[in-house]
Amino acid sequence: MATARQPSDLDDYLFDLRGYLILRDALEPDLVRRLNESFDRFPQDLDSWAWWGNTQRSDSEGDNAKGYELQNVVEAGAPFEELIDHPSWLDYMRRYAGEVDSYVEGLFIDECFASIRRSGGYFYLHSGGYHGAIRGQYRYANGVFRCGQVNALMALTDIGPGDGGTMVIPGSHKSNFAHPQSIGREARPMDDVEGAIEVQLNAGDVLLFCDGITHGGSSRTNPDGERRVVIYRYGVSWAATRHGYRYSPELLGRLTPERRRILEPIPPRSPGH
């Protein structure tokens, strides 16, 4: 059982300064193993946008499509349900994105997906404080954080040089200017973007970052193996899922009350409820 972690004063300082934190050894080895076993069972011949139960394949399009993504992955088995309220990062999410000390205090998972990237794949530069959407905003005022969305990117494999690691531009969540190299989806990878750094992780580490930070993925140049990550995006309790996914009654029925409250923070209200 993982030990609950609390954000420290240094965590708050670095998250405010850089827009991200690295939580080392956040996932226990047995959970990493079970998540990887679940990845092994994903149907690799599934067409893009086809459904597998209540999950959907949704690969990136264009020249950077070198892998596999499975949306609404919380429906893919018990190990993914354990991530909903994982104690290694849950209190971080509450502090940074949970509307603390307000009448709508609480969390909601905005999006959750699994990603496999193979040789040649990358993800273009996007986000940043300039012209940022409220959904991904970074804000700290009057002693509380008011982030619209904070992401937990969980490494299930070691991600080192050439593995296509996530890249971020530290501090860009508060930028007042567009990065001159941010030229949209047709852009080349972030590998040579000025100011960007590649985050290298070991299996079990978690990159926690404000969605408003400028980020993307470096080119995966290693010919063998896979980069496997799971990403859960946490936001405010009154939000709706980004892509409109609805959780199945079977999933909601077997969750603990604490987990269900995160997936469905505002229960449906109608005659009979």
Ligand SMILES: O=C(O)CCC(=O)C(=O)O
The other form holds:
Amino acid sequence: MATARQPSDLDDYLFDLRGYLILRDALEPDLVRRLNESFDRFPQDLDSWAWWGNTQRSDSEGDNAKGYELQNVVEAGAPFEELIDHPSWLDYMRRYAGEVDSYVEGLFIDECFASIRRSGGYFYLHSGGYHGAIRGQYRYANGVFRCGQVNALMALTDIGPGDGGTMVIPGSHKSNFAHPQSIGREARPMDDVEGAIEVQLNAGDVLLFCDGITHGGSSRTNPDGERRVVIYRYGVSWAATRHGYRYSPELLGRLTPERRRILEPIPPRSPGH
Ligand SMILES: O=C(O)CCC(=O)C(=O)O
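Can you swap the form predicted on its own for the form predicted in complex with the named molecule?
The next block holds the full complex; its first chain is the one shown before.
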């Protein structure tokens, strides 16, 4: 079991400055192995939008040859349940997105998915402070963070040059202007965007970033192999799932109380309950 990591003063400084942090060796090697084994079992013949249990294939790039995304992946087995309250990043999420010291203090995972990137795959440029949604906003005021959403992007493979790593524009979570190269650029890669950097990770590292930072994924140019990541998005306790997925009663029923509270911070209330 990993020990609980706390955000340091330097983490706060860099997260505020850049909008992201890299947590090295955040996942235990055995958990990385079990997650990769789970990825190996994803049905490769699953069509886009087809269901596999309470998970759904939904490739953001719309080209199944270049990747594979499985939404609501917390429903895909025990290793994914361990990620909900993983001690390497839980206290970071509480501090940055958990509405500390308010009447709605707590967290909720509003989206979670597995992503496989193959040759030619990428994730288009999106987000940023300019016209940013409150859901993904970066905010620090009166001594507390009030980020709308902070993501944990967990590397299950080494992600080096040509592997299709995540790209971020450091500081863009506070940007007051649209990036000139972003205009009309929806659904296009961000490889040549001025100011963007590619984040290189080793298997087991986690990229933690405010969703309000301009980000995306570089084009994978390496011909063979796969980039494998899991992304959990943490936000305010009163949110709803982004795409309308419902966590199943079976999943909620077998979780520890701490994990259940993150997937169901506000238990449903209705006559008779
Ligand atoms: O796949 C990536 O590296 C980037 C993912 C991304 O853009 C997102 O989570 O919003």
